[in-house]
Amino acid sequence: MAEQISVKELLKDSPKNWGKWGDDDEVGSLNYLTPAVVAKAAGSIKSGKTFTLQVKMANPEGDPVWPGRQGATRINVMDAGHYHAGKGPAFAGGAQYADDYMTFFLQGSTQYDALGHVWYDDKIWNGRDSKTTIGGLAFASILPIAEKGVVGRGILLDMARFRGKESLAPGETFTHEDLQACAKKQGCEIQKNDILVIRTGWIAQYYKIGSVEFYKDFIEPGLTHSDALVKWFHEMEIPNLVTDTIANEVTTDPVSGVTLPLHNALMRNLGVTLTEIAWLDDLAADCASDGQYTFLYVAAPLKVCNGTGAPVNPVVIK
């Protein structure tokens, strides 16, 4: 059995954008989304149709999350029962109300990763020491991304339809060349600074087959690492990768055996923001119907101080 390669060794020649936007930059490749890029992206709006991409939270059917995390729990703390029991607060005029709260992992729904979320060799995005994550991300947290917001031209790449499937299989991989071939078949082209929105059909399977089968021998489909793929992301200046999977990439790279290498190659090294657990089936069905696969993509995660990520409900406008 071959000795396990480290992510450091795997990515030893991988390009970095550290310092490109200054030593204090915390939003990375989102800097590519300049006002000029955003204004041009607005031209993708043709019909005014809108779609939201967040999965439901505290869903009675369950919330798809990374193994080891838990879905959101919503609890009522005030409702009509309190008033029927004579325990509801009285307001002048007789108004009554319901109230509740939720507990959840910040990455327990459709969400953005902070650039400081994953690292290797004791360095996070932009070369900062990983000790800056202790007790909360003092650098490259989700807050700067949330304050900036994400607006640009999105392009749906429906890999499931491209391969004639309802969903890609567990562990099924694809490359940037596959993405380009998918775009060509759809009648569109991936352009520089595009927000890549990739549908595998995977998250929809959670609701169709149930959580037990979904998590059995868990390995997701997705992009697989190669030097050529990382170079392509770098040259195309991709600001944001959005997928309907929990971790944006095949769980374990089939060649190197490394777990989630693209989190480091793209996010830690290039500053590409990762958006996970997106609901893409409704958007994909509409794109297949009208043939329009490009659109204005707008998103802003919650402004959580020092957070490693935050929930988001992206809006697509076609």
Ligand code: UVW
Contents of the next structure:
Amino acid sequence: MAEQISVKELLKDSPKNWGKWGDDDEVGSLNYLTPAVVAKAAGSIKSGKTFTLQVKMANPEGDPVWPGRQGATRINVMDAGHYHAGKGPAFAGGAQYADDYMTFFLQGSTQYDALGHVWYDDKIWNGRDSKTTIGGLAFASILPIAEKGVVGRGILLDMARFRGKESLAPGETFTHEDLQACAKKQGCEIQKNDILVIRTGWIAQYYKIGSVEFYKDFIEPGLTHSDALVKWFHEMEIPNLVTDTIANEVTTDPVSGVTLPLHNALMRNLGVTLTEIAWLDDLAADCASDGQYTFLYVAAPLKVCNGTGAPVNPVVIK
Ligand code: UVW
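Okay, that's the form predicted on its own, but what's the structure of the form predicted in complex with this ligand?
Now the full complex is given, and it begins with the chain already shown.
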């Protein structure tokens, strides 16, 4: 059996944006979303129809997460039951209330990855030491992304519809050329600085077939690594990749055998922000019915200090 190639070897000629926005930059390719780019993107709004892209959290049907993580747990700590048991706090005037708390993986819902979330060769985004992640991300955490916010022109690339499928199959791959062909079929074109919103139909399958079937021989469909694809993302100055899969790319690259190489090629090296587990089915149905696949995309993950990522409920305005 051939020896497994390392991600370092695979990406040895891959472009990097380290230093491009200064050595202290923590938001990477979001820098492409300048005020001029945002103002132009607002011109994509035609009808004012809105869509939210987060999956439900603490869903009784379960939360789709990367294997090894758990979905959110929400627990009531105050409700009418407490008052009926004589344990609710007595407010002057008689007002009563319900309260709860939730525990969850920061990557356990629709979420932004911090640029320091994934690395190889002991270096994270912008060349910082991976030791800066110990005990909490001291550099390139989710906080700077949350403070900046993400606003730009989004383009839905409905790969599932393009291939005439309800969902792409486990391990099914596609390339940047397929994205361009999909856009063409949809009657639109991917432009420089576009936020790519890619629908595979995969996350909807979690709710449809149930978690046991969903996680069996787990391998997600998605983009697959090539030098040409990384070069294209670099030249197109893509700020953000949003998908309805848990990890934004095919789980294991079928050519190299490397797990999640695009996390490193795009996020660690180019500073492309990754948004995972997005709910795209309602948006996609609307785009198919009115033929408008471009829109204003607005998102801001939660301001979690030192976090490796944070939940987000992006809003699309068509
Ligand atoms: C992993 O961290 C494995 O994936 P994700 O970026 O989907 O959270």
